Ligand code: ADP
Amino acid sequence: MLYVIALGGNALADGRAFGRMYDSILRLRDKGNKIILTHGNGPQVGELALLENKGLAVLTAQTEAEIGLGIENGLAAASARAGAKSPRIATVLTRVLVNPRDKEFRSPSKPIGPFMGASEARKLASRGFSVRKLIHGYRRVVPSPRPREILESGLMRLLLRDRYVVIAAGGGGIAVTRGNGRLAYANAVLDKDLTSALLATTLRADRLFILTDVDGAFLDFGTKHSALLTRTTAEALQSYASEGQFEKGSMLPKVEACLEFVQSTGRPAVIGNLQKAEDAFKFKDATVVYP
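In the form predicted together with the ligand, give the structure of the chain above, and only that chain.
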(Lines of atoms letter the chains of each structure in order from A and count residues from 1; the text may use other names and numbers.)
(Lines give C-alpha, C1' and ligand atoms only; values in the text may rest on other atoms or scores of the structure.)
Protein backbone atom coordinates (compact mmCIF):
# COMPACT_ATOMS: atom_id res chain seq x y z
CA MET A 1 0.00 0.00 0.00
CA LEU A 2 1.04 3.60 -0.52
CA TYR A 3 0.88 5.77 2.60
CA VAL A 4 1.06 9.56 2.52
CA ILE A 5 1.92 10.73 6.04
CA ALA A 6 1.87 14.45 6.91
CA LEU A 7 3.94 15.53 9.93
CA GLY A 8 2.83 18.65 11.81
CA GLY A 9 5.19 21.63 11.67
CA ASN A 10 4.36 22.72 15.20
CA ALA A 11 4.83 19.26 16.61
CA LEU A 12 8.17 18.89 14.73
CA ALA A 13 9.40 22.35 15.70
CA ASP A 14 9.13 21.93 19.45
CA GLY A 15 12.05 19.53 19.47
CA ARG A 16 10.56 16.64 21.43
CA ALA A 17 11.85 13.14 20.80
CA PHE A 18 10.20 11.52 17.80
CA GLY A 19 12.18 8.31 17.88
CA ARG A 20 9.04 6.24 18.28
CA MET A 21 7.35 7.89 15.32
CA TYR A 22 10.31 7.05 13.10
CA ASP A 23 10.34 3.47 14.44
CA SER A 24 6.66 3.15 13.53
CA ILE A 25 7.20 4.52 10.02
CA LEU A 26 10.07 2.08 9.42
CA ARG A 27 7.91 -0.81 10.61
CA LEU A 28 5.25 0.17 8.07
CA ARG A 29 7.88 0.22 5.38
CA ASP A 30 9.34 -3.13 6.45
CA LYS A 31 5.92 -4.66 5.88
CA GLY A 32 6.33 -3.76 2.21
CA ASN A 33 4.42 -0.46 2.15
CA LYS A 34 5.51 2.58 0.17
CA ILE A 35 5.88 5.78 2.20
CA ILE A 36 5.77 9.49 1.39
CA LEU A 37 6.34 11.89 4.28
CA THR A 38 5.24 15.51 4.03
CA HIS A 39 5.71 18.16 6.71
CA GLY A 40 4.78 21.67 7.73
CA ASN A 41 7.10 24.68 7.98
CA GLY A 42 5.01 27.51 9.49
CA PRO A 43 7.27 28.30 12.47
CA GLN A 44 10.50 27.79 10.49
CA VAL A 45 9.62 29.79 7.36
CA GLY A 46 8.36 32.64 9.51
CA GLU A 47 11.66 32.84 11.42
CA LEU A 48 13.66 32.77 8.17
CA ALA A 49 11.47 35.46 6.63
CA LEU A 50 12.44 37.82 9.47
CA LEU A 51 16.14 37.22 8.81
CA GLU A 52 16.34 36.98 5.04
CA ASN A 53 14.92 39.30 2.46
CA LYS A 54 13.92 36.61 -0.04
CA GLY A 55 10.61 35.54 -1.52
CA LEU A 56 8.55 32.91 0.28
CA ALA A 57 9.06 30.35 -2.52
CA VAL A 58 12.83 30.35 -2.01
CA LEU A 59 12.49 30.38 1.78
CA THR A 60 10.16 27.39 1.53
CA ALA A 61 12.77 25.58 -0.56
CA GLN A 62 15.32 26.25 2.21
CA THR A 63 13.01 24.80 4.87
CA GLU A 64 12.27 21.76 2.68
CA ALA A 65 16.00 21.05 2.56
CA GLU A 66 16.65 21.62 6.25
CA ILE A 67 13.60 19.86 7.68
CA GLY A 68 13.90 17.09 5.07
CA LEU A 69 17.47 16.44 6.18
CA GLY A 70 16.33 16.33 9.82
CA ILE A 71 13.71 13.72 8.96
CA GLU A 72 16.29 11.72 6.96
CA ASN A 73 18.54 11.73 10.04
CA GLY A 74 15.66 10.65 12.28
CA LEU A 75 14.86 7.70 10.01
CA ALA A 76 18.52 6.70 9.69
CA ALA A 77 18.97 6.80 13.48
CA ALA A 78 15.83 4.69 13.99
CA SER A 79 17.03 2.04 11.58
CA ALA A 80 20.48 2.00 13.22
CA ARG A 81 18.79 1.45 16.61
CA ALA A 82 16.90 -1.46 15.13
CA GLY A 83 20.21 -2.88 13.86
CA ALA A 84 19.02 -2.59 10.26
CA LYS A 85 20.69 -1.22 7.16
CA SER A 86 19.64 2.39 6.53
CA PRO A 87 16.70 2.55 4.12
CA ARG A 88 16.87 4.50 0.86
CA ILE A 89 15.58 7.98 1.60
CA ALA A 90 15.18 10.96 -0.74
CA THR A 91 14.04 14.50 -0.08
CA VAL A 92 12.35 16.06 -3.11
CA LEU A 93 12.19 19.82 -3.64
CA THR A 94 8.55 20.05 -4.63
CA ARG A 95 7.01 22.80 -6.75
CA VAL A 96 3.26 23.24 -6.63
CA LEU A 97 1.26 25.18 -9.17
CA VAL A 98 -1.20 27.80 -7.90
CA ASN A 99 -3.60 30.17 -9.66
CA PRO A 100 -2.13 33.70 -9.84
CA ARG A 101 -5.69 35.04 -9.51
CA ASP A 102 -6.38 33.13 -6.28
CA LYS A 103 -8.12 35.53 -3.87
CA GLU A 104 -5.45 34.86 -1.22
CA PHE A 105 -3.04 37.11 -3.11
CA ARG A 106 -5.40 40.02 -2.41
CA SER A 107 -6.40 39.04 1.12
CA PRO A 108 -3.74 36.87 2.77
CA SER A 109 -4.85 34.57 5.63
CA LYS A 110 -1.99 32.33 6.73
CA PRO A 111 -0.15 33.31 9.94
CA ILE A 112 3.58 32.49 9.91
CA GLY A 113 6.47 33.08 12.29
CA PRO A 114 6.47 34.13 15.93
CA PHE A 115 3.86 36.12 17.83
CA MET A 116 4.74 39.79 18.29
CA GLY A 117 3.77 42.71 20.48
CA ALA A 118 2.03 45.80 19.09
CA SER A 119 5.16 47.91 18.50
CA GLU A 120 7.01 45.11 16.72
CA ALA A 121 3.91 44.51 14.61
CA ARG A 122 3.79 48.20 13.64
CA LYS A 123 7.44 48.08 12.58
CA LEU A 124 6.86 45.03 10.37
CA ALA A 125 3.74 46.60 8.83
CA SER A 126 5.73 49.74 7.99
CA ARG A 127 8.13 47.53 6.00
CA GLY A 128 5.15 46.52 3.83
CA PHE A 129 4.23 43.18 5.44
CA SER A 130 0.67 42.17 6.25
CA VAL A 131 0.20 41.72 9.97
CA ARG A 132 -2.91 40.54 11.79
CA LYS A 133 -4.04 40.70 15.40
CA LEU A 134 -4.90 37.19 16.65
CA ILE A 135 -6.01 36.00 20.09
CA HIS A 136 -2.47 35.62 21.50
CA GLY A 137 -0.88 38.67 19.86
CA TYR A 138 0.14 39.86 16.40
CA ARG A 139 1.46 37.68 13.62
CA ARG A 140 2.55 38.16 10.05
CA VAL A 141 0.04 36.78 7.52
CA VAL A 142 0.87 35.67 3.97
CA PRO A 143 -1.13 34.43 0.96
CA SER A 144 -1.96 30.73 1.03
CA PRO A 145 -3.56 29.94 -2.34
CA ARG A 146 -5.07 26.52 -3.06
CA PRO A 147 -2.55 23.97 -4.39
CA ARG A 148 -3.54 22.89 -7.93
CA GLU A 149 -0.87 20.57 -9.34
CA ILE A 150 2.28 18.94 -8.02
CA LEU A 151 5.07 19.24 -10.57
CA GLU A 152 7.36 16.58 -9.11
CA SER A 153 4.78 13.79 -8.73
CA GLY A 154 6.36 11.83 -11.63
CA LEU A 155 9.76 11.91 -9.96
CA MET A 156 8.18 10.67 -6.73
CA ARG A 157 6.64 7.72 -8.58
CA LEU A 158 10.09 6.68 -9.82
CA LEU A 159 11.59 6.92 -6.34
CA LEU A 160 8.73 4.95 -4.76
CA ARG A 161 9.10 2.26 -7.40
CA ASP A 162 12.75 1.95 -6.36
CA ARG A 163 11.72 1.56 -2.69
CA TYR A 164 12.80 5.01 -1.51
CA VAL A 165 11.10 6.57 1.48
CA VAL A 166 10.19 9.91 -0.08
CA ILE A 167 10.09 13.20 1.82
CA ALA A 168 8.20 15.74 -0.27
CA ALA A 169 5.89 18.74 -0.42
CA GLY A 170 7.48 20.14 2.74
CA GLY A 171 5.82 23.31 3.93
CA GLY A 172 3.03 22.61 1.44
CA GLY A 173 5.48 22.89 -1.44
CA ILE A 174 7.18 25.73 -3.31
CA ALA A 175 4.42 27.88 -4.80
CA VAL A 176 4.78 28.63 -8.52
CA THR A 177 2.54 30.10 -11.19
CA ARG A 178 2.51 29.42 -14.92
CA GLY A 179 2.14 32.23 -17.44
CA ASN A 180 3.24 32.45 -21.09
CA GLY A 181 4.54 28.91 -20.77
CA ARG A 182 6.95 29.95 -18.01
CA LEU A 183 7.08 29.18 -14.32
CA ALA A 184 7.50 32.00 -11.81
CA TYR A 185 7.85 31.91 -8.04
CA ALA A 186 4.76 32.95 -6.11
CA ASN A 187 5.17 34.85 -2.86
CA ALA A 188 3.03 32.47 -0.86
CA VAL A 189 3.12 29.66 1.70
CA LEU A 190 0.87 26.72 0.89
CA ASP A 191 -1.06 24.67 3.40
CA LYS A 192 0.72 21.36 3.92
CA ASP A 193 -2.51 19.53 4.73
CA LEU A 194 -4.19 20.55 1.46
CA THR A 195 -1.04 19.82 -0.56
CA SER A 196 -0.74 16.42 1.15
CA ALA A 197 -4.32 15.60 0.12
CA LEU A 198 -3.61 16.67 -3.46
CA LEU A 199 -0.44 14.56 -3.49
CA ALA A 200 -2.23 11.52 -2.02
CA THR A 201 -5.02 11.89 -4.57
CA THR A 202 -2.63 12.44 -7.50
CA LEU A 203 -0.56 9.36 -6.62
CA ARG A 204 -3.68 7.29 -5.84
CA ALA A 205 -2.41 6.60 -2.32
CA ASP A 206 -4.20 3.98 -0.25
CA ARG A 207 -4.12 5.96 3.00
CA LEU A 208 -3.64 9.58 4.08
CA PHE A 209 -2.42 10.14 7.65
CA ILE A 210 -2.21 13.64 9.11
CA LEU A 211 -0.17 13.56 12.33
CA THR A 212 -0.27 16.56 14.65
CA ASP A 213 -0.05 17.56 18.33
CA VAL A 214 -3.55 16.40 19.33
CA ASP A 215 -5.24 12.99 19.03
CA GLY A 216 -7.51 14.08 16.19
CA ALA A 217 -10.48 16.31 15.43
CA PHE A 218 -12.52 17.08 18.55
CA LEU A 219 -16.11 18.25 18.77
CA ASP A 220 -16.59 21.23 21.10
CA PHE A 221 -12.80 21.58 21.27
CA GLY A 222 -11.58 23.66 24.19
CA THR A 223 -14.78 23.24 26.24
CA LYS A 224 -15.40 20.76 29.05
CA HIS A 225 -17.64 18.71 26.74
CA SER A 226 -14.86 18.28 24.20
CA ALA A 227 -14.84 14.79 22.66
CA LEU A 228 -12.57 13.11 20.12
CA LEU A 229 -14.30 12.12 16.90
CA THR A 230 -13.19 8.54 16.36
CA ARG A 231 -14.87 6.76 13.45
CA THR A 232 -16.74 9.15 11.20
CA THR A 233 -17.92 9.46 7.61
CA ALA A 234 -17.05 12.16 5.11
CA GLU A 235 -20.67 13.27 5.16
CA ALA A 236 -20.86 13.63 8.95
CA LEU A 237 -17.48 15.35 9.09
CA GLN A 238 -18.57 17.80 6.41
CA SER A 239 -21.60 18.78 8.44
CA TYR A 240 -19.54 19.28 11.65
CA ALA A 241 -17.21 21.49 9.59
CA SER A 242 -20.12 23.61 8.37
CA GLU A 243 -21.20 24.04 12.02
CA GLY A 244 -17.79 25.68 12.60
CA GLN A 245 -16.41 22.89 14.86
CA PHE A 246 -12.88 23.16 13.45
CA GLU A 247 -10.67 26.23 13.65
CA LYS A 248 -9.62 27.88 10.39
CA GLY A 249 -5.89 27.61 9.71
CA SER A 250 -5.28 24.71 12.13
CA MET A 251 -7.82 21.84 12.33
CA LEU A 252 -10.08 22.90 9.44
CA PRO A 253 -7.43 22.36 6.71
CA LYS A 254 -6.80 18.85 8.10
CA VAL A 255 -10.52 18.10 7.95
CA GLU A 256 -10.75 19.53 4.42
CA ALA A 257 -7.72 17.49 3.37
CA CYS A 258 -9.34 14.28 4.66
CA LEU A 259 -12.61 15.12 2.93
CA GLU A 260 -10.89 15.78 -0.38
CA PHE A 261 -8.92 12.53 -0.22
CA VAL A 262 -11.79 10.34 0.96
CA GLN A 263 -14.29 11.78 -1.49
CA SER A 264 -12.04 11.53 -4.51
CA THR A 265 -10.50 8.11 -3.81
CA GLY A 266 -13.07 6.30 -1.66
CA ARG A 267 -10.26 5.39 0.77
CA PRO A 268 -9.92 6.26 4.47
CA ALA A 269 -7.96 9.18 5.91
CA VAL A 270 -6.79 9.60 9.51
CA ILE A 271 -5.95 12.55 11.77
CA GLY A 272 -3.82 11.36 14.69
CA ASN A 273 -1.18 12.26 17.24
CA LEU A 274 2.44 12.35 16.08
CA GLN A 275 3.53 11.05 19.50
CA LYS A 276 1.24 8.04 19.05
CA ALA A 277 1.86 7.30 15.37
CA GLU A 278 1.77 3.54 15.97
CA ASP A 279 -1.81 3.80 17.28
CA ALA A 280 -2.87 6.11 14.46
CA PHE A 281 -1.52 3.65 11.86
CA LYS A 282 -3.76 1.02 13.49
CA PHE A 283 -6.74 3.43 13.42
CA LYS A 284 -6.68 3.56 17.25
CA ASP A 285 -7.15 6.74 19.35
CA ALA A 286 -7.46 8.91 16.25
CA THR A 287 -10.06 10.40 13.91
CA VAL A 288 -10.68 7.92 11.08
CA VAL A 289 -12.68 9.27 8.15
CA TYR A 290 -14.46 6.72 5.98
CA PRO A 291 -16.19 7.36 2.65
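Same protein, different condition: the form predicted together with the ligand was shown, now please give the form predicted alone.
No partner chains or extra molecules come along with it, only the chain itself.
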Protein backbone atom coordinates (compact mmCIF):
# COMPACT_ATOMS: atom_id res chain seq x y z
CA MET A 1 0.00 0.00 0.00
CA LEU A 2 1.06 3.60 -0.58
CA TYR A 3 0.75 5.97 2.37
CA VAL A 4 1.03 9.74 2.03
CA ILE A 5 1.74 11.16 5.49
CA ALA A 6 1.60 14.92 6.02
CA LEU A 7 3.47 16.29 9.05
CA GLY A 8 2.32 19.62 10.47
CA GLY A 9 4.70 22.56 10.41
CA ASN A 10 3.61 23.82 13.82
CA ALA A 11 4.15 20.36 15.33
CA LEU A 12 7.55 20.05 13.65
CA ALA A 13 8.62 23.37 15.15
CA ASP A 14 8.66 21.60 18.54
CA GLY A 15 11.44 19.00 18.44
CA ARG A 16 9.84 17.09 21.32
CA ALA A 17 6.81 16.34 19.16
CA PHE A 18 8.66 13.78 17.08
CA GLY A 19 8.46 11.21 19.88
CA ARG A 20 7.96 7.75 18.46
CA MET A 21 6.77 9.01 15.09
CA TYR A 22 9.84 7.86 13.17
CA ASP A 23 9.61 4.38 14.69
CA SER A 24 5.95 4.17 13.64
CA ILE A 25 6.75 5.24 10.08
CA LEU A 26 9.56 2.70 9.79
CA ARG A 27 7.29 -0.07 11.06
CA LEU A 28 4.82 0.81 8.30
CA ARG A 29 7.59 0.56 5.74
CA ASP A 30 8.90 -2.73 7.18
CA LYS A 31 5.48 -4.23 6.49
CA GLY A 32 6.06 -3.64 2.78
CA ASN A 33 4.25 -0.31 2.45
CA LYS A 34 5.49 2.58 0.33
CA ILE A 35 5.84 5.90 2.15
CA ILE A 36 5.74 9.54 1.05
CA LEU A 37 6.22 12.15 3.78
CA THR A 38 5.16 15.74 3.26
CA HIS A 39 5.50 18.51 5.81
CA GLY A 40 4.48 22.05 6.61
CA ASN A 41 6.80 25.03 6.99
CA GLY A 42 4.54 27.85 8.18
CA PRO A 43 6.46 28.82 11.33
CA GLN A 44 9.86 28.30 9.70
CA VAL A 45 9.23 30.17 6.44
CA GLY A 46 7.57 33.02 8.33
CA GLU A 47 10.58 33.51 10.59
CA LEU A 48 12.94 33.30 7.61
CA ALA A 49 10.87 35.88 5.70
CA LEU A 50 11.51 38.38 8.50
CA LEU A 51 15.26 37.89 8.11
CA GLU A 52 15.87 37.48 4.38
CA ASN A 53 14.74 39.66 1.49
CA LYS A 54 13.81 36.82 -0.85
CA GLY A 55 10.63 35.68 -2.56
CA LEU A 56 8.41 33.21 -0.71
CA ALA A 57 8.99 30.49 -3.33
CA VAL A 58 12.76 30.62 -2.73
CA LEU A 59 12.29 30.65 1.03
CA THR A 60 10.02 27.62 0.69
CA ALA A 61 12.77 25.80 -1.22
CA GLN A 62 15.24 26.62 1.57
CA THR A 63 12.97 25.33 4.32
CA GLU A 64 11.97 22.30 2.23
CA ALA A 65 15.62 21.27 1.98
CA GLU A 66 16.43 21.98 5.62
CA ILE A 67 13.39 20.26 7.13
CA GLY A 68 13.73 17.38 4.67
CA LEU A 69 17.30 16.82 5.80
CA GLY A 70 16.17 16.83 9.43
CA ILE A 71 13.53 14.18 8.69
CA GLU A 72 16.08 12.09 6.80
CA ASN A 73 18.43 12.22 9.79
CA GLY A 74 15.59 11.37 12.17
CA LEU A 75 14.60 8.29 10.18
CA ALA A 76 18.21 7.15 9.92
CA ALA A 77 18.72 7.58 13.67
CA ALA A 78 15.53 5.63 14.41
CA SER A 79 16.81 2.78 12.22
CA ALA A 80 20.13 2.79 14.04
CA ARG A 81 18.42 2.62 17.45
CA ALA A 82 16.49 -0.41 16.24
CA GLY A 83 19.70 -2.05 15.04
CA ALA A 84 18.46 -1.98 11.45
CA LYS A 85 19.98 -0.76 8.24
CA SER A 86 18.84 2.73 7.30
CA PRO A 87 16.27 2.72 4.49
CA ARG A 88 16.82 4.56 1.25
CA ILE A 89 15.53 8.10 1.78
CA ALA A 90 15.25 10.94 -0.75
CA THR A 91 14.13 14.54 -0.33
CA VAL A 92 12.59 15.93 -3.52
CA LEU A 93 12.45 19.69 -4.02
CA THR A 94 8.93 19.86 -5.41
CA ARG A 95 7.57 22.50 -7.77
CA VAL A 96 3.80 22.94 -7.76
CA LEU A 97 1.94 24.74 -10.52
CA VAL A 98 -0.60 27.39 -9.49
CA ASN A 99 -2.91 29.76 -11.36
CA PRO A 100 -1.46 33.33 -11.38
CA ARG A 101 -5.03 34.66 -11.32
CA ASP A 102 -5.97 32.74 -8.18
CA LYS A 103 -8.01 34.96 -5.81
CA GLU A 104 -5.45 34.35 -3.03
CA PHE A 105 -3.08 36.81 -4.66
CA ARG A 106 -5.69 39.53 -4.04
CA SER A 107 -6.88 38.31 -0.63
CA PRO A 108 -4.18 36.30 1.21
CA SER A 109 -5.20 33.81 3.92
CA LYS A 110 -2.24 31.51 4.70
CA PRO A 111 -0.78 32.05 8.22
CA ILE A 112 3.02 31.88 8.45
CA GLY A 113 5.57 32.67 11.12
CA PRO A 114 5.13 32.74 14.90
CA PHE A 115 2.07 33.87 16.81
CA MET A 116 2.32 37.43 18.11
CA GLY A 117 0.51 39.87 20.34
CA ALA A 118 -1.66 42.77 19.21
CA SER A 119 1.13 45.36 19.52
CA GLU A 120 3.60 43.35 17.43
CA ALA A 121 0.87 42.63 14.89
CA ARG A 122 0.17 46.35 14.47
CA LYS A 123 3.86 47.03 13.87
CA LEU A 124 4.02 44.31 11.22
CA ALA A 125 0.87 45.63 9.53
CA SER A 126 2.40 49.14 9.47
CA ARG A 127 5.21 47.69 7.34
CA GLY A 128 2.69 46.62 4.71
CA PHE A 129 2.25 42.98 5.71
CA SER A 130 -1.16 41.32 5.99
CA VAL A 131 -1.97 40.14 9.53
CA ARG A 132 -4.91 38.12 10.82
CA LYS A 133 -6.21 37.36 14.31
CA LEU A 134 -6.60 33.62 14.96
CA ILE A 135 -7.73 31.67 18.02
CA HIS A 136 -4.25 31.63 19.61
CA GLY A 137 -3.13 35.12 18.58
CA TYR A 138 -2.07 37.09 15.51
CA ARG A 139 -0.06 35.79 12.55
CA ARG A 140 1.12 37.14 9.23
CA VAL A 141 -0.90 35.86 6.26
CA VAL A 142 0.31 35.45 2.67
CA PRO A 143 -1.19 34.25 -0.64
CA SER A 144 -1.87 30.51 -0.76
CA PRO A 145 -3.26 29.65 -4.20
CA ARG A 146 -4.72 26.21 -4.81
CA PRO A 147 -2.17 23.65 -6.08
CA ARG A 148 -2.93 22.48 -9.62
CA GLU A 149 -0.14 20.14 -10.71
CA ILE A 150 2.89 18.55 -9.06
CA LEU A 151 5.76 18.70 -11.53
CA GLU A 152 8.01 16.11 -9.85
CA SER A 153 5.36 13.38 -9.49
CA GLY A 154 7.07 11.23 -12.15
CA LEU A 155 10.35 11.31 -10.24
CA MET A 156 8.54 10.28 -7.07
CA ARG A 157 7.07 7.25 -8.85
CA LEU A 158 10.56 6.11 -9.82
CA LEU A 159 11.87 6.55 -6.27
CA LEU A 160 8.93 4.65 -4.79
CA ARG A 161 9.50 1.83 -7.27
CA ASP A 162 13.08 1.58 -5.99
CA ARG A 163 11.82 1.38 -2.36
CA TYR A 164 12.84 4.87 -1.27
CA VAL A 165 11.06 6.66 1.56
CA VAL A 166 10.25 9.90 -0.24
CA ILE A 167 10.10 13.31 1.46
CA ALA A 168 8.34 15.72 -0.89
CA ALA A 169 6.13 18.78 -1.27
CA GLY A 170 7.60 20.37 1.85
CA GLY A 171 5.75 23.52 2.83
CA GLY A 172 3.19 22.66 0.16
CA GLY A 173 5.87 22.78 -2.51
CA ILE A 174 7.56 25.60 -4.41
CA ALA A 175 4.83 27.68 -6.05
CA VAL A 176 5.39 28.31 -9.77
CA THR A 177 3.33 29.66 -12.65
CA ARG A 178 3.58 28.87 -16.35
CA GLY A 179 3.42 31.46 -19.10
CA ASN A 180 4.77 31.63 -22.65
CA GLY A 181 6.19 28.15 -22.16
CA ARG A 182 8.29 29.20 -19.17
CA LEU A 183 8.04 28.70 -15.43
CA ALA A 184 8.29 31.55 -12.93
CA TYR A 185 8.29 31.66 -9.14
CA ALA A 186 5.05 32.74 -7.48
CA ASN A 187 5.28 34.82 -4.29
CA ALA A 188 3.14 32.47 -2.25
CA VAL A 189 3.23 29.71 0.36
CA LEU A 190 1.06 26.74 -0.53
CA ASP A 191 -1.04 24.79 1.91
CA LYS A 192 0.74 21.51 2.58
CA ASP A 193 -2.50 19.66 3.28
CA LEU A 194 -4.09 20.56 -0.06
CA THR A 195 -0.85 19.75 -1.89
CA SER A 196 -0.64 16.45 0.00
CA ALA A 197 -4.18 15.57 -1.09
CA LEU A 198 -3.31 16.40 -4.71
CA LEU A 199 -0.13 14.33 -4.47
CA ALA A 200 -1.96 11.39 -2.88
CA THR A 201 -4.62 11.54 -5.59
CA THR A 202 -2.07 11.90 -8.42
CA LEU A 203 -0.05 8.89 -7.22
CA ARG A 204 -3.18 6.85 -6.39
CA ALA A 205 -2.26 6.47 -2.73
CA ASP A 206 -4.21 4.05 -0.57
CA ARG A 207 -4.25 6.28 2.52
CA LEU A 208 -3.78 9.95 3.36
CA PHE A 209 -2.73 10.79 6.92
CA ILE A 210 -2.54 14.38 8.15
CA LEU A 211 -0.64 14.51 11.45
CA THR A 212 -0.79 17.70 13.47
CA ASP A 213 -0.62 18.93 17.09
CA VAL A 214 -4.19 17.95 18.04
CA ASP A 215 -6.02 14.63 17.96
CA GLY A 216 -8.17 15.49 14.94
CA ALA A 217 -11.06 17.69 13.87
CA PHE A 218 -13.21 18.90 16.75
CA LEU A 219 -16.82 20.05 16.65
CA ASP A 220 -17.49 23.25 18.61
CA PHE A 221 -13.74 23.67 19.11
CA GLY A 222 -12.79 26.13 21.83
CA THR A 223 -16.07 25.77 23.72
CA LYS A 224 -17.13 23.62 26.66
CA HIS A 225 -19.02 21.44 24.17
CA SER A 226 -15.88 20.66 22.15
CA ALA A 227 -15.80 17.02 20.98
CA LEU A 228 -13.42 15.05 18.76
CA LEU A 229 -15.03 13.94 15.53
CA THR A 230 -13.94 10.31 15.17
CA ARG A 231 -15.43 8.26 12.36
CA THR A 232 -17.36 10.24 9.77
CA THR A 233 -18.31 10.24 6.12
CA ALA A 234 -17.21 12.74 3.52
CA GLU A 235 -20.82 13.91 3.20
CA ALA A 236 -21.18 14.57 6.93
CA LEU A 237 -17.77 16.27 7.13
CA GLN A 238 -18.69 18.53 4.21
CA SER A 239 -21.85 19.52 6.06
CA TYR A 240 -19.88 20.41 9.21
CA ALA A 241 -17.44 22.46 7.15
CA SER A 242 -20.30 24.33 5.49
CA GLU A 243 -21.63 25.20 8.96
CA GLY A 244 -18.31 26.92 9.79
CA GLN A 245 -17.16 24.33 12.31
CA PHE A 246 -13.48 24.51 11.32
CA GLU A 247 -11.14 27.49 11.51
CA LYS A 248 -9.84 28.94 8.24
CA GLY A 249 -6.08 28.65 7.85
CA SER A 250 -5.94 25.98 10.55
CA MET A 251 -8.23 22.92 10.64
CA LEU A 252 -10.32 23.82 7.59
CA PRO A 253 -7.54 23.10 5.02
CA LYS A 254 -6.97 19.70 6.63
CA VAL A 255 -10.68 18.93 6.37
CA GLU A 256 -10.78 20.13 2.76
CA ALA A 257 -7.73 18.00 1.91
CA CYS A 258 -9.37 14.90 3.35
CA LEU A 259 -12.56 15.61 1.44
CA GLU A 260 -10.67 16.05 -1.85
CA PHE A 261 -8.78 12.80 -1.42
CA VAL A 262 -11.75 10.71 -0.24
CA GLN A 263 -14.11 12.04 -2.89
CA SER A 264 -11.51 11.59 -5.66
CA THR A 265 -10.30 8.11 -4.72
CA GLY A 266 -12.98 6.49 -2.56
CA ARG A 267 -10.28 5.72 0.02
CA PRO A 268 -10.08 6.86 3.66
CA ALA A 269 -8.19 9.83 5.05
CA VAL A 270 -7.18 10.50 8.66
CA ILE A 271 -6.42 13.60 10.76
CA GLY A 272 -4.47 12.64 13.87
CA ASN A 273 -1.90 13.70 16.45
CA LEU A 274 1.74 13.58 15.35
CA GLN A 275 2.74 12.51 18.86
CA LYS A 276 0.35 9.54 18.60
CA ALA A 277 1.16 8.53 15.03
CA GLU A 278 0.94 4.82 15.82
CA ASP A 279 -2.69 5.23 16.92
CA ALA A 280 -3.55 7.35 13.89
CA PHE A 281 -2.12 4.71 11.54
CA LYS A 282 -4.46 2.21 13.21
CA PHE A 283 -7.46 4.61 12.87
CA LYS A 284 -7.56 5.10 16.66
CA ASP A 285 -8.09 8.38 18.58
CA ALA A 286 -8.26 10.37 15.37
CA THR A 287 -10.69 11.72 12.78
CA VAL A 288 -11.21 9.05 10.12
CA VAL A 289 -13.05 10.10 6.97
CA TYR A 290 -14.70 7.43 4.85
CA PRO A 291 -16.38 7.75 1.43
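All values reported here derive from a predicted model rather than from experimental measurement. In this text, rigid core is short for the largest set of C-alphas that superpose within 1.5 Å between two forms. Positions refer to the first chain, counted from 1.
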- Query: Treating the chain as two rigid parts that move between these two forms, would residue 277 and residue 175 land in the same part?
  - Reply: yes
